[in-house]
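Below you'll find only one chain, the form predicted on its own, shown as structure tokens.
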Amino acid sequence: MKKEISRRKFVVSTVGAGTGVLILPQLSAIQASGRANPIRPIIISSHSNETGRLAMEAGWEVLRAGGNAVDAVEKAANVIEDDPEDTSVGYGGLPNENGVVQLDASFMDGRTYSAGAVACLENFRHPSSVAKLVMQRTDHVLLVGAGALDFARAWGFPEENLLTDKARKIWLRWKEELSPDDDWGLPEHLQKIKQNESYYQDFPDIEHHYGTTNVLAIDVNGDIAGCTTTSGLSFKLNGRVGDSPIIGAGLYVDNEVGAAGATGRGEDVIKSCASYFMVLRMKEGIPPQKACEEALRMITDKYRKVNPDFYPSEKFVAINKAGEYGCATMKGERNPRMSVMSEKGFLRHEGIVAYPGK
């Protein structure tokens, strides 16, 4: 197994010089553009933790130098995929029911109207980069399983075991609690004794875990790109594919309008084509924040007809051509947050909880 790096080492070694910058100078490329309404590059992510900030700084370095949105998005997504403490994306992601980490990702380039995606990809920590190459170097959109694995190998991505010790212990804890009648866990005569294994002490509450990240960006030319990357639903059935690698569900980009991405319970996002829905609403003049809220309510309205008490867990982010952005989630004790980086510096933007029925 690849030696696991510590969280502290990860934070210190990633992005380096960009860390801590709050106010950045105007881009000379923008100042020299001569446009009456100059385009303001911006990059956002649904990840709002420290890793999200590091990712935004990495992507911003590309945009500040006049680079394109595709490269900025990839660089930012790679930072999040590298974090061994994040159990929802890339290296360290929680495995499927068999203990195997299977990653999904999609990429879309608004400038060329090209898209690429991979699903059930094993052994490669950067599915976002593999999806980008599917977009750029094939005439396909989605590669899955063994085919995605072969494609990544062909391009020389390094293979490794993605199951960190932390993720493995969480998976083992889940296995032992599946059923009191199976043979996992302590011997029967000891089962009434308090558990003392480290994974019981370290992870006292194990639940099914939804986790994904979206990265969306606009560059100095006004071109838009986006990526959604995930390890998917924890302990999922082998071969399960969520919304993240599906264009129109987990991600959609329209260069004339904006972009949107989804995290949460992928089955609901697939059935609602939520990201495409948000971009369509923005095309009609709805601001990104309102588009996120309307997509959530669209999903709850569908379920209300079948089970009025069922409210799945989704979080949506969106950005429009003008650089406006929004964030909303379906339920929760606190408002959702997102990371934003622009010439004004780094910002953790707070969205809203779009409670059903509002």
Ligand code: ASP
Given for the second form:
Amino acid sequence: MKKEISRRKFVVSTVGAGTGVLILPQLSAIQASGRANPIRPIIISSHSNETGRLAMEAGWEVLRAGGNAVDAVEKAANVIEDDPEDTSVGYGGLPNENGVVQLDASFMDGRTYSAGAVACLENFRHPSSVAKLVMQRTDHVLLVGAGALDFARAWGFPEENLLTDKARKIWLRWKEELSPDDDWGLPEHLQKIKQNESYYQDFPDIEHHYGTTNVLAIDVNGDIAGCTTTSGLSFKLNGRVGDSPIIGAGLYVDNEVGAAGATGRGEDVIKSCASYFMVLRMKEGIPPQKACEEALRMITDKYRKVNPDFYPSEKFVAINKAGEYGCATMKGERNPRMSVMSEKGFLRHEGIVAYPGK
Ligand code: ASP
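Here we have the form predicted on its own; I need the corresponding form predicted together with ligand ASP.
Shown next: the complete complex, the earlier chain at its head.
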């Protein structure tokens, strides 16, 4: 009981903190203030497509007006979660093996050293916003499954079916092609007879099995916030939780140092605490680009002893307190890209492939 009383007092005394009601000067005023090292607000995302650009613009609007990094990150993440064409994040995300969309997300506020996360959340398209409220309005860090759902309901988030037609068809195709030994797909006596393929022609290809977004921002006060949000590994086992909602794995923020986020095969990212590793390396003075590359190498070094041919599919992004950023991916023929928005405008930055040709 004693704890409840003290918590209630705490809640009353902190209403308003971290909710965007801070009265901050406009960006132009900050720049004109003549600080020796003026803080340059910036927002970045691992998403490099058109939605990524729109997300950066939305987040930048908040930063430009003097808003805080938490609000900017949430605004940007929501844009990506809303995109029905994106089969890796929020609404339209690919479902689990049962055809149910289960979302994971985490949030960190460097200014208050707070974190919140949700895992296996169904029916709510903005897990980043629910994670933000876990961070700001509970004394916990991670809520999962039915508990996360109850919490989102309590806060009045609108409930909906997140499975779009596109995602359902991709899942159905996966189901039919999964095994010749189950009963999905053509009846047995028709399997050798050439079928009209138009049924499948309408289906989008299964483009990828991983996908997530990281959004990291620094505001006019130099405070740093970050969010990672995803529908996770497509067709995952029911209840599987990836790295995205695990603080230190899919996301980490240290207000004195910077922030880092991960996408790709979450199992490796969890085991390696990759985001925490990157922030620690930046704390030691390593630039963000190098921190991303070192984190990837740290993972392959572990696997090398067990299976030298195994190169998982991670992509990492990082930013330091000075606003320098970087990204790296484990393998592939194309350099990884990320979105960046600052007073210099929008740009797509190219990072490094750690193991080209793999
Ligand atoms: N990291 C996510 C997960 O493992 C998926 C991804 O980023 O592609 O759930």
